[in-house]
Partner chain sequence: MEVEAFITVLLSASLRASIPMLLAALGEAYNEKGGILNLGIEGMMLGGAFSGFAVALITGSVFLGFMTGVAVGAISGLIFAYLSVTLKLDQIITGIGFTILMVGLTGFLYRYFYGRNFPTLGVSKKTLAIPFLSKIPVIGPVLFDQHVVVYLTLLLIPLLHWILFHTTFGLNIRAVGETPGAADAAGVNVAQIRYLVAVFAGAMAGLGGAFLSLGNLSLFVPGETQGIGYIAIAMAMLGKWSPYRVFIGAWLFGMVESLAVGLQIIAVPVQPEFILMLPYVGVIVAMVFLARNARLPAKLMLPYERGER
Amino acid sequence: MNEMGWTERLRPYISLMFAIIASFTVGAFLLWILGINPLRAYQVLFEAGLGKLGITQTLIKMTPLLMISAGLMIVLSAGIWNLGEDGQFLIGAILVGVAAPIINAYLPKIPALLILGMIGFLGGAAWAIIPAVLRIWYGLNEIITTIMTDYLAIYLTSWLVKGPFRDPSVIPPQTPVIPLVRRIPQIWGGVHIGLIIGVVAVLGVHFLMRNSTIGWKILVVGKSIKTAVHTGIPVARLSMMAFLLSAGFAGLAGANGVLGVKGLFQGDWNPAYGFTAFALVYMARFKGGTVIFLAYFFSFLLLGGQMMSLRLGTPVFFVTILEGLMLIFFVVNEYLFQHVLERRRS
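That one chain, whose sequence was just given, in the form predicted in complex with its partner chain:
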């Protein structure tokens, strides 16, 4: 709640717009060098997400991004760099994959789903406890420890699903398949309630970070730990809360992946949403509406990338290139914008 000039307010959006334009321009140049008509390629890229199938596919893809982003909005506001989303996602997912058959055997559908969602959330959060404790009580930089827990989780889940947690009745390493009727209820052509949870989570976080006492205090911790200590705000407790909540949302996204989309946990599964979510939350400047827009846009691109790969033979990595370029151009634009403004002021 503060007053800023309209240029200040618009700045992140303009940076974002230019970042998107610039990355598409560089991408076009790359395609052109390789002898692919960029206009044709972009036509394919953009057409894929249109139509009913395109829209539903995009919405399904954006669901985990939304959940992870909701968590990142909290933790990045607290000034903590939790880069371990992928690991927290996987741990949440595998726990749900293992627990689902057991819980489904005893409980009706809805309570079972609620409990499984909770298991995913808590599993993800538990996976962040070590880096969180190290950061908050021992002052150990969380960037590296969270990335390490990512790789640890990749190997751990892959080992578990090939060994102890394996469904012995099938050949590929995986957890037992959850029957379709026990998965998250769908609302529209494959789009399931997970999407609503994701949207509510992002908007809810956006609102609560600015309008609830706890959210506001987390914001204060993120802006100045010294001031927070001085004014009696419990820094350790709130940092811990932010860290674990973000990891929990990543675990929830994992639960969503198992319960809503795949129906099982597979060996060597790592969708690696973390950096994408990170990039979009940063570019959205933690604003809920923009996060939802970008999550949609990124999923839309991913779908288009797959279509490009099918029709033109350009690998899906093209979209990853665009993502990386967008993030870099975004920070450069922010810089340019700030300096142009400063120069004009003086």
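Note that this is a predicted model, so its numbers are computed, not measured. Only the largest set of C-alpha atoms that superpose within 1.5 Å between the two forms is called the rigid core. Residue numbers count along the first chain shown, from 1. What changes on going to the form predicted alone:
When two forms of a protein are overlaid on their rigid core, residues whose CA moves 2 Å or more are considered shifted, and residue 26 is not one of them between these two forms.
Moving on from the form predicted in complex with its partner chain, kindly provide the form predicted alone as a structure.
The text that comes after this line covers the one chain and nothing more.
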């Protein structure tokens, strides 16, 4: 019994380490096929991420991942697959990019930042209303509808920033630049307080889902709608809330990108954090501390992957392949663990 308890307790960490090691092993084989020295490639990856500048850039990249992951922890717990985070991110970002010059002209910095953050949050949430309604009241598959709204947001924001929202004073398609003094305050070296907000959001959601009545109700809805209905839980209302909160956090991440990093919204800008956040939340098993660790690790990989591509000519999508392999190996290992445990119990 004690052995079973230790096995269950260590299982998430074993699965995680197995997934990381196995994906890097397969990745090394793929690099070798491409004629690239895997040891040299991984050396560049770790050197880029572990240097002083690398750590700073990793923390900057980590911030939007934390915000999106906080929302995914809620919506996935409710059994809803919101795959539209990238579109919700872009809608929140462009609304903030357009609204910032207007609001900054009338309000002091802190109230302006709070209002702009709310605009980003509400913009992302509003973009998810139609998929949420179609899923909750009409039973349409949210995977399809949210992916469709992703593409719509990508092309819509690209058109808007190249047309009606374009800053006519510059040649590149973009919104007006937000002055540095009006952006999110920095902690050090480009890392701003958005990082703290992201960490607090993840830990807050973790606490909410495990220590509150509403969190328990969301978990019941995610596990069994029939059980939730029989116990009197308002399934539709909670599902809508979870969906819109998830989209709102994605919109807030978009606001962070404009107010904390770029200072504007550019044409054809799409950092595509959605898949990475989705993978890390599942691999973290919805645990706040592990989500924070993996957000840093995946940001580290994104930065290192860019340097590998610049120095060694590795494919730009190599890190995305690593992320996909990690998720596959994680699922396979979880299945094998479950199979072994069931055999022991029988």
